[in-house]
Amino acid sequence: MSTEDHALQDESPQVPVQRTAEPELPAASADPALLEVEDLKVHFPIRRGVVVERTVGHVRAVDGVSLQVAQGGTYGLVGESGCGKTTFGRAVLRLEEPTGGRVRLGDDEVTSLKGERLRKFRSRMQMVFQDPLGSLNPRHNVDMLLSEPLKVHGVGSKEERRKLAVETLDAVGLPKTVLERFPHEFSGGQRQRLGIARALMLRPDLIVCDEPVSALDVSIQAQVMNLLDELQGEFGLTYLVIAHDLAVVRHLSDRVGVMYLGKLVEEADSESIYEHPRHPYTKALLSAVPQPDPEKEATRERIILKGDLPSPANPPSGCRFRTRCPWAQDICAEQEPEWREAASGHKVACHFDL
């Protein structure tokens, strides 16, 4: 660690102002929500024993997250690795079974669906995975990869499925000549375009994008992000974008939620959260983003977080971020901060106004 970093870490932060009662703020105007998640929990049991297994605890990967995604909008979910973002996205699609809470897509409650009803409903929600190569069957050519979702849901004849595959390939910028090729014959950016094309084949209402560009070269990332933007306008898609790269989230998202250790700690529209962050964790994440302007970069305040991410199996009492927070005080260990509206449409879970 550099001398400068030591100085920054040792410097005592300014004492925060504990919030006082505020007048009730008017609700922010918003488009109708397509996706509504209420108090979603995903707890994985910790089992021990050789002959007889017993549950000795739980990993609280997602621990009571509520959010809404507007019809035709993009919600960006950001946080460190291990904070529960991917588990949340998979639970929304029922790829992981929720322990508690509710998920609604339009007028349908996803968490109550079972068996054949759930299988049919999956055509309305799809996922773009982080690893474009690992998510594509290496034994299937592109024609088989794109036709498979349609066959599973009994959509169209073989000729109709191939025609739709060609149309979808054209939408993601790939020629129909690739239909007979296999995943290993493509570059990383082309594979991710195939992953997006596969998610599009059923023309879903919602697409969950799990780190859609993190495995790609920087030169390709902008192309894929622009593609997602164009497809949203063309097909009227709604996105839930999961990422740890704040620049990606800012480019794609209308609204942003910051997640820490299984919980949301801040949520606002994209501009507000980047210009006026209100939670210490959000401030720390944004302070690590390099500035393209050399003068701004030289004067950029850096917040150095102490320690590692605590275990989700044994989260800290009170505020979960307090063990790494530069502004933590006694109340942070004693009480969990309430999820409150600090400004119109800007929510935060912190005892103080920073």
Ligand SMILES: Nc1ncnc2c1ncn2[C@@H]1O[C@H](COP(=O)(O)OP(=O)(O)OP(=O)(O)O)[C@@H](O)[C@H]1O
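What you see is a predicted model; the values in this text were computed from it and never measured. Numbering follows the first chain given and starts at 1. Between two forms, the rigid core is the largest collection of C-alphas that superpose within 1.5 Å. First, how it differs from the form predicted together with this ligand.
Once both forms are fitted on their core, the CA shift for D308 between these two forms remains under 2 Å.
With a cut-off of 2 Å and the rigid core superposed, P294 has a Cα displacement that reaches or exceeds the cut-off between these two forms.
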Contents of the next structure:
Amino acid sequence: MSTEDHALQDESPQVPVQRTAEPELPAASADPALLEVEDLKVHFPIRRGVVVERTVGHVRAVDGVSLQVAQGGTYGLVGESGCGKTTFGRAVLRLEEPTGGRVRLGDDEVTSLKGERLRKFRSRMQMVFQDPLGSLNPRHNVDMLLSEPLKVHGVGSKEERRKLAVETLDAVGLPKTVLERFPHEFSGGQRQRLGIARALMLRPDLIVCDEPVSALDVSIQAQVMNLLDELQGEFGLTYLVIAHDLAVVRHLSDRVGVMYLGKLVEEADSESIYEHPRHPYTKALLSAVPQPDPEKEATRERIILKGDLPSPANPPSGCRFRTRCPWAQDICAEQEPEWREAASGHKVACHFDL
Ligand SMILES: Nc1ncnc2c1ncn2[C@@H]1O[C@H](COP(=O)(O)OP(=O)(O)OP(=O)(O)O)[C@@H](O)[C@H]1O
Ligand code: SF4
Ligand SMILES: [Mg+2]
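Since we've got the form predicted alone here, give me the form predicted together with this ligand too.
Every chain and every other molecule in the complex is listed next, the one we just looked at coming first.
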């Protein structure tokens, strides 16, 4: 069934939202937040000059992102390529030095940790990558790959590490016979199971999954997502899942944040964001996703965005989305929309209620 693609260029929005007072709304989640990120910024210097290097500007990869992830919850961060998702995840884990803002995990201020305390702390937060074994030594067998994080943190004897490796392999659905095998001997799905096992070896509190299934076939994607789901209950994990694919995030997350050019533009619980997207960018992203329900699919209207993602070194004035927004008005170039709670637990950065 075909759908008619059209750009919604001429639909004028209503008047900008008038707010008389800050709305007193209940907190988005009753669970205490394990991870709290406040106004996180990561700006990369742009350097020029052959003999003498000088800084001529900054790529504002992450430009003031605040979010909370409930203990045992899953936060899905979506947005198109280059919007700053990976940089955000890396900065949360202190794999990238933040330019500003703070990160708290449990009772610890991650952003102020240094030296040995930071090194020890790293075991509480792990990352799963799109191809988690791609960057590892291909001459190391699974036993070595899984034991390595424990060795680095001085955990257990050789026998204890092996025992833990066998237990962890079992948890991700792989037999202990794989311990003697090498990364290249595994399929994509098995490699991702191994990547997850490696991240689990230190029994972390938080796992940042960066595009955990985007390199996999659709059928395998579902298996890996189900595995992540099961492990969350079994190991009491909290997840930050980064993906450009809205379906992946929807399946796994209880809260979803949509990122555009270094900032969040919308955040809500998973159902609200998919059923009632409020930001034009979220509406556009969702309009591109085919609907399983034939009736909904027949009436799906695609919102085609103009142009490309602007450079994060020189974001547009006012609302960063305005150069591509079908609803943009004069005010959008002049004033940055505030990050406001449009409905209970549903935040959006847009001048209008669309
Ligand atoms: N080390 C770095 N130095 C300079 N610029 C960087 C660096 N790392 C990332 N960037 C830039 O920061 C911006 C955000 O990149 P990032 O990789 O975080 O985006 P992303 O949302 O993860 O994209 P993708 O979906 O393609 O993985 C991009 O413009 C990128 O070029
Ligand atoms: S504030 Fe931004 S998202 Fe909202 S209408 Fe204006 S340009 Fe579009
Ligand atoms: Mg990325």
